[in-house]
Structure formats: C-alpha cells, structure tokens
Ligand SMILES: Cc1cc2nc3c(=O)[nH]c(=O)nc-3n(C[C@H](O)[C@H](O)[C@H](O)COP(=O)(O)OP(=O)(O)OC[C@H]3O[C@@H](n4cnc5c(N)ncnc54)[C@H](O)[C@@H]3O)c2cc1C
Amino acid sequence: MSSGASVVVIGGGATGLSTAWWLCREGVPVTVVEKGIVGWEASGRNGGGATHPASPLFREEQRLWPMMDELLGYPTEHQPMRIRVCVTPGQLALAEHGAALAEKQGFRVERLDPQALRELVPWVGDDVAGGMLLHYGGHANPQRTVQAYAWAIQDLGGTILQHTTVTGIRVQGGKAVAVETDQGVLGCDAVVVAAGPHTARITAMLGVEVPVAPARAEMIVTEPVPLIRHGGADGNGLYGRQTLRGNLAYGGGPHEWIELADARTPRPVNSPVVRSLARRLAEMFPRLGHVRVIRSWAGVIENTPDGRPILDRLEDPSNVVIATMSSVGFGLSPASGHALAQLVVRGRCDFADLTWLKLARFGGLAANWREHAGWVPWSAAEQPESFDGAGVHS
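Single chain coordinates (the form predicted on its own):
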C-alpha cells in the first residue's frame, strides 16, 4: 500500500479514471482507489455512446473523443457519427429536441425519411417514422476505453489500487488529509469522490449529502450480424452500438431501482428487464427478430433528482471535489475528467460553465424525494408475476 499521493481519486470508473489521467498529465501524483475492478460497474457495462448535446461539457466531449486513442496511447474503438432511429412520431419529435440543441451549438444533423434511414440501417421496419444522422457524437468500446485510461495512468506514474474499499476520510483544519481503506491509510492533499452509485456513502463520511438513487444498468448482446456503415444506431428508448465484430450491444431504461446497503454491488441481472430490452430491440430492428441474444450483464448506475450530473468542489472540506454523472458518465468522461482535474488544481473549469451542476441546487430537497418520485425498489409483495418493465423508472 502506498503511503499517499497528492490526490486520491475514489472510484475506478470512467469518470474517476479520466480525472486521474488528466491530473497525471499535469504531473500531479495520483492514487486511484477502487473497491473492485476498474470499470466493473456502469463504466464497463453501457452502450458506449458519446453524444450529449444537453450537457455544458458537450463541446469538449466532441473535441476530445476523436483524439482519445492518440492521447491515451491505447485503442478505445471510437467511431464517429451516430444514427437516431425513431420508431414512432413521438420519438421523432423527441429526437428533434436533441437535434436542435446540437444545431444551436454549430453541429450538423441530417434528417432521414424512412427510405433514407433504411439505406443506412436495413434492419428497420417498413412503418418506421424516420431518423437522423448526427454528424457528431459516435461511440466507443467501454471495456477497451476503461482499460486504456488505466494503462495510460500507470504509464504516467499514477497508482491504481483495486479491491480496496474506502472506510473513512480524515479531516483536519477544514481539509481532507487522508483516506482510510481496508488496506491502509493514504495521506493526501486533495480528494476526488467519483464513486458512482456509492458516492453518497462516501460523502456521508464528510457529513455531506449527495442525493442519488442507484439502479441496475442492464445490457444484452446478440450474436454477430453483418456490419453497417455507422454502427452507433439506436432509439426506441435504447442506447447501444454494433461492435466491430458485428454483435449488437444494447441497454436502456426503464431500470430497476435498488438499495445499496454497503460497499458491495449486487450482480444478478433482472430477467424481466432484459426481456423488455430484447422486445424493444426487436421493435426497432424487426428484420433482426430471428437474431439470438447470447449474453447479458448488469452494472449499477446512479441518478440525481433532476437527472443532471453533479460536478463541484466543496467549501468544507475545501479540498474535496465530488462527481456523480447521473447515468451519462462514460460518454462525457474525457470532458468531465478534464473539468474535475481543473477543479482540483485551479478551483474552476475554464472551458465550460459548471454553475448548473453544483450540489447546492438540491438545497432544501425533501428527505423522502426518492419515495415521492417512485424511485424505490419493488418489495416482494409488490413484484408482479408477469413483469415487463412497468413500475420501474427510466
């Protein structure tokens, strides 16, 4: 066990790893503490999308992704551009909202009628409403990307401690001075808490309440099918991509809300939710209805009450930076890590306005906000015999 580092990053997901990598690039000694294996929760178990026009980090996200393989020195399998498949007119109207946000920021969107959409994605049905070709965004391989971050951190002299659980944070004089773990104590000059759904448990050690609701993130993978030109085609409430091998990897809400009583993460998938994913994938790509699902897996994500991330530097302790990405962490990770590293080193982000992502916006939030929103687990008595995703919240 290392005796310490200038910065201890708690959480080995994409956000924590990206933050550590950016700090290492500035010559800051960093130790990442991960209770399991890096990327083992949502960061390695998601659709790989990198298209978030509603985020203040969007421009930086789009600037960085095409360069990440070169910057990291390892492959992420990033592919540019993205296709939105709109099965219904309502989905088309919703996609227009996102397209307008991107166009307002100078990015190009190409509207596709059903025939043009079928030329790009031959799997869609005859009654599809239409779609969009986004000349921005894209997707990457989550597993490859997380490993690339980790290797790049080690290449720059950073340390990653896996299977190491944080048990406390020591504070003196209004600053965090050490992180306690089940493997020993790490002295530090600053702390970054980027522990995904476990962020609230960690910040509670400091007397800071971060409102998040944990949920399972389910994914399914099909057998390989012929490659299409732009593999990042999704819609119908799903996110995902076609892998370079041809598999379709898709997930999406509604998710199953859960409780995290301790540092452990529940692993089994929820079969009814997985069936819902398969059904909606078949609705979006009816010409692939015969294709078999060959595996599925579950990670854990977290959502804030308003669905937006929290990126903030606390006032007390003044050297602690917190991050919870509210289910959009992977795609934004190059930009969020850059922003968080700047919050650590400079106290501010110079390329994006993070004002609306501050923790203070939740001041006065009711203690029972999860119950009020219905973001609570099913009890055994409430669980219906036939469950297709109804009653859980996206």
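Next up, the form predicted in complex with the ligand, please; the one we just looked at was the form predicted on its own.
Only one chain is given; partner chains and other molecules are left out.
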C-alpha cells in the first residue's frame, strides 16, 4: 500500500475499530463506516472474556491487554487472570483434564482446594469441589472498550461515520476503489470488511462467499455485590465475570440460530433461558441466592463452520481484507486489529500464523452446510408433528 492511501473499514465493532486504530497508529488515513453506533452489536453485548489460548492471536492479545488503557487513553477495565469454579467433583475432573491441556501449551494453572477457592471467591457453597486459578487470560468491559477504541481513533485523526450503512463496493481493475453507503460514496485504496454477522452480505457484493451463520445469545446481570480480587470467576456451565462496579454478568446455554433479513440487525430479545442462567449462577454461588437480577440482554454473533475466525486478504479484489471472529472476537480484539492492519499494509501478519484462518479452507463446503449442521432458524410452529415445547405442567 502506498503512503497517503486511505482505508475504509466496514463495521464499527471491536474488530473493525481495533483494525482502524492500528492503521491510525501507522499513520494510515482511515474511515470507519458503522450502520448504527460504535460497538452497538455483539462487541458491546458480550461477556468481556479474554481467555482464548486456542487462537494464534492469543499471545499478542495477552501482551497488549495490560497496556490498552494507556495506549488508548481511555479505560477498558481490563483485569488479568481467571478463576474456574468447580461445583461438583465431575466438574473438577473435567477442569483437571483442561488444566493438563493448558499446561501442555505452557500456561500456568494453580489448583485451589475448597478453602483456597473460598478465600478468593467467598460466594461458593460449603460443598464446592474446588477450583483453579488461571494465570493467563482475563476480562474487560466491552462497552467501555469499544468506546475507547472509537475515541482513540478520533484522537489520532481517524474518521468514524456512524448511522451510515454500506450498500455496495465499486471494483475497478481488480481493486476496490470506492465504498457506497446510504450517505454517499467514499473513495478508497483498501477496504476492511469487519461487519460481524453481516460480513457475508458485504462480501457477496464482491462475489465472494463467506460462510457464517448468525445466532442470538443472551446474558443476565445482577445488582452489585462487594468486589472480589479476581472478578473473572466462572464455571458451572456459565461464562462471565464480576464487573469492576460489582455486578455479576453471566451467560451460557442454548443459543438460537437466526436469519438476518436485510442489512439491519433487529433488536435481539431474551428468552426464558434467562431463568436457567439464574439457576446456574445460584448453584455456583449459593451464598448469593438473594442477590437480585436487574437486567438481561442478548446479542447477535456469527459462527463459521469450524468455529474459527476468518482473517484473510482476498486475491480478487486484492486490496480487500475480510474478518469474522466466529463468536469469540472481543477478547482477541487488540490482536485481531493488529493482524488485520498488517494484512492491509503488508499483506501478511508477522506475529502469528494465520494459515488455518484463511477463507480457502472452506473451498469444498456444501452450499447447504447450515442445514447439515442444524444451524438454521427453528420454529416450533413449523414442526411437522405437533411439538409442545411449552407443555403445561399441572
């Protein structure tokens, strides 16, 4: 990419914003185009978890998070380390297995007997099986983080266009030369597509098929309780954390595959699953059974067929980089943006092996892969035999 060239980033979620921020840091003029408000979709609605050692981006993510507040100039509420709470012996055995695998990768896991666990997490019950202190991973506040990226981009001279929807991409001579929006046309020298569950819709404008299926997932949050030292304590089928304010925010359990009818993202609703989340949280922290749930929310995320991100630079048009984080993109965002900015500027990433995150791995995918996997919307009303999923108990 020549100097002075400008990049349009499609999508103001954590991935697009981080990419734009890294490009700004390199002095590349950037415009982020976001159909709503920055971080309004999954990036502002997630669990804030940042513990994904299966990703080649994880080492870089771990290096960056502790510096992010300072680099961005705004707080992210990042906290290092996680605690795995094991309510039952079965959960402990599973965690023991997990710890062995993590240690094989070189991560430090500290076993906690019930007493040691109770000292760190006083909310657990008398009969808790035990726990683990993970000396890696962490968590941050998604809403504060996305806004921090956005403000940092502006501080570096980048532009963010909110309430602007991308409607097309103009290609000339094998390159994307302009991005069309409902507010006008933006000329560009390179494009980053980071539109979350809408990524496939955008790449289809270029004749490129990206296999992603959107789904809805939900969380609950309680009133604040006194802070514990490592708020990233979860388990019992839940992911989540105590926020620095003291609220408990937890999710997990059944997701719902959905269809996005058009360029918009409908407001994602909650389901009765919120009661099952409350049940698991009360089981994990029986001393907090009296603590009140005050809100819930849901978000829309995308998954690829193998659940792994696609981070790639297209061959045609050759100046387009695409990114979907396949449902674990918040925690990795400091590193995903760095990698994507490198793909834009240099065509390759110098700190991580992205081989298995290329789009080409899905070359032989059947057109009806979603149906095959059962990753399609399912409606009780449309079942052939009468399904009474809400059978009356009397």
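This structure is a prediction, so every number in the text was calculated from the model and none was measured. Just so we're on the same page, rigid core means the largest C-alpha set that superposes within 1.5 Å between forms. Positions refer to the first chain, counted from 1.
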(message) Using a rigid core superposition, assess whether residue 173 undergoes a CA shift of 2 Å or more between these two forms.
(response) no
